[in-house]
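Coming up is one lone chain in structure tokens, specifically the form predicted alone.
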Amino acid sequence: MSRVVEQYNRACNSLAGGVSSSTRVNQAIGHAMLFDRAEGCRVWDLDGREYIDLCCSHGATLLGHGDVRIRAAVERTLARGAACSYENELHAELGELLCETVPCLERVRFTGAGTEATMHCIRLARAFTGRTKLVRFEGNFHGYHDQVMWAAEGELGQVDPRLAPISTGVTPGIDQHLIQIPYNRPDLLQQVFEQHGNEIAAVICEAVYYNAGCVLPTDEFAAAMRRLATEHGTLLIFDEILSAFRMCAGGAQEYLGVTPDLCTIGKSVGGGYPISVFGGREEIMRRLMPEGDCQHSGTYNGHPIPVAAAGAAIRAFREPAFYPHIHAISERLSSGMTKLFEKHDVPGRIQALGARFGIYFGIDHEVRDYADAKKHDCDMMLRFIAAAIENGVYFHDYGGGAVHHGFCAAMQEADVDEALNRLDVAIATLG
């Protein structure tokens, strides 16, 4: 038996489920992986094999694993002590460099995962407007909390349908104060502002739908968000865990030319180091307390670690030559992939902007919305993750569906071309 499957049967005994996350086994080899250590765009695992990493941390190793950038920052507060739960200049250093960087940002917060940060964002969108009622739309991932766990009950595709929670637990009566919409339909979204626009709080939204795969907003759809938002009062947050820093400095707010009043911010923030963030505009974040009534806390908010790291990733972000590297490698991988489904007569379909791209089996037009992603074909997306990381490139999948998938800044021009040298046999076949 190999040591990975070992350790994972191992984990069982202690761990519910043999892991930290439910969605950490991956469902195409029936197990967890378990990594030994990582470089730059290289992962081994405890057998000692070498994987081209293709879901960097699900999109949280944006720089790659082991940025010497990174490990000099958080080396340097280590040396300090790092002392947890108080404030000191890393937390000004880092906020100023947020809100010279991303459109929206004139005051910020850190908190942890980014379930935190969707939550507060609600909460604050809701004091700050004194209505209740969110928007949200079809498939749209926000997180983990109670709050946001609900989809439709019967066909997709409704307007304001019948919602379910999509865990036990949950609890119940909060659909009431959720309105849910396709994805990508600017009519609708007039007909429910028409109907419920005095009472809707916020409209949130994934600004770049990765998690899907990698769905864009029309413009038509982007601009109605902003302009029905400020006509009726209502705060518009961006949910940019995922998107943020994919394709540029400024996340899928400067991408798209739309700014919101609020938005969250995680995953590469902290270049592998756990922290999020939200903010926005100044008077709707002097509601926070100690100013405002709103509360927002937590001893482990802003640990210096997680801080000095996100000082050191944005800092690289910021650099001239990022974002051109990204979409470099994001195309030479993109159009070799697409190259190797038409050689071997794969029905793959690939998706991508910047970092992050979605790949969707069986399906031939553009992925516009979740009842588009829904009609991919999982089974063979299963049999291909399978393949691919028998021949030394690792995808993640859950079974949920489309997913996500992306690449590192330390990936190089060589490595894509050795990525796709064994995907070209992985491909192979599924034919």
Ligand SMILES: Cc1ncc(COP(=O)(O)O)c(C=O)c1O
The other form holds:
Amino acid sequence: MSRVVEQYNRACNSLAGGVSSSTRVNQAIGHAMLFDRAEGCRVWDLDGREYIDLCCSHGATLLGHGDVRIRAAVERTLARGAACSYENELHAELGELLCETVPCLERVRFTGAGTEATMHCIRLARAFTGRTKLVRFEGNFHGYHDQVMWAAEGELGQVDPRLAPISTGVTPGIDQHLIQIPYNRPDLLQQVFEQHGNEIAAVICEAVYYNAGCVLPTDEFAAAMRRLATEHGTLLIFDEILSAFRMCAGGAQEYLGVTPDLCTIGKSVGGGYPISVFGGREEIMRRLMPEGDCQHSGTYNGHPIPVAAAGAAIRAFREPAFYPHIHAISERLSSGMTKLFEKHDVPGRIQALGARFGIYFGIDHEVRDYADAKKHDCDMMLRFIAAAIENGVYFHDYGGGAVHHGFCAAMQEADVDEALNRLDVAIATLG
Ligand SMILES: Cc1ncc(COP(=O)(O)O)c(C=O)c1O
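Show the form predicted in complex with the ligand, please, the one above being the form predicted alone.
All chains and molecules follow, beginning with the one already shown.
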């Protein structure tokens, strides 16, 4: 038996479902993939099989696995004892780097997972405005806490539909504070503000909607969010857990030229180590204790190892050659995959921006929202991913919805060409 399967079966005897995170089971292969080691854009499983990684730690790996700059920063911190739950000069250094790099940031706080960042950001927005309602967009993903684990009960595409929790165990009734509308519909956003403007604490949005693959906001939609929020005294939160640093150093807000009041940043910021950030206008951030009255604390907040790693990561993202390289690789990979789909007469469509991309099977037009993305052929996606893995390219499928994929900066042109050669064989099996 393969060692991957053997060790996964072993894990099932002590870890619930055999994993540390429910979505870590890759639905295309029916179990979690267990990796032995990783370097640059490649990973090796417990059986010694090598893959080019186009999942990239679900977005956490943007530089590459085992990046030497991150490793050096971590080792320096380990050598100092890595005392946690205390502050040191690296926290201020990281705060300064973030505030210099990301447009909306005047003050920041560090936290663990992206889930915590969105949770604290929403609490802060409610504390600052004294309002409770939260506008969210259909399908946008904001983590696993009770405030956001809701989806339309009936058909997609409705304005302010009845919501149902996405998981059992979610606190009932929270949905009374949520208003959901479809993505990319400035007209519906306007309508909701006309009805509820003075009750809305915040609008939270995936400013580039990577959780549905790669869906871009229209200029009108992005501008309407900013304008309506300002007009109604509502805070605009960009959830950049996935989009930060992906296409330019200032993230989706720099790319779109729209500055939110608050934002969350996660995944790539830690260079593969666990840290997330939330922050924004100084006036709002001053509401946090000890200056203000809104709580945000945690034993492991700002652990010195991820803080050191994040500082090294942001310095790497700010190097002049970083984004030209990302965009060149993105173009080569996207156009190469598109040609392979054409060659094998497979109805695949790529939407890409920076280092992440979506693949949509069976959709022949630009995907603009969640309802569109949901129409993709899930079965073909599962078969594609299984065939890609079989041929040495690692993708992940979370099951059901559209999925996002990505590459890291360690990927060079030759790696792209090798991935495309492997995918040529994989895609040939789909017809
Ligand atoms: C946009 C967005 N927000 C929040 C989260 C939650 O982050 P985490 O998984 O680190 O809790 C994610 C995770 O994929 C995300 O993509």
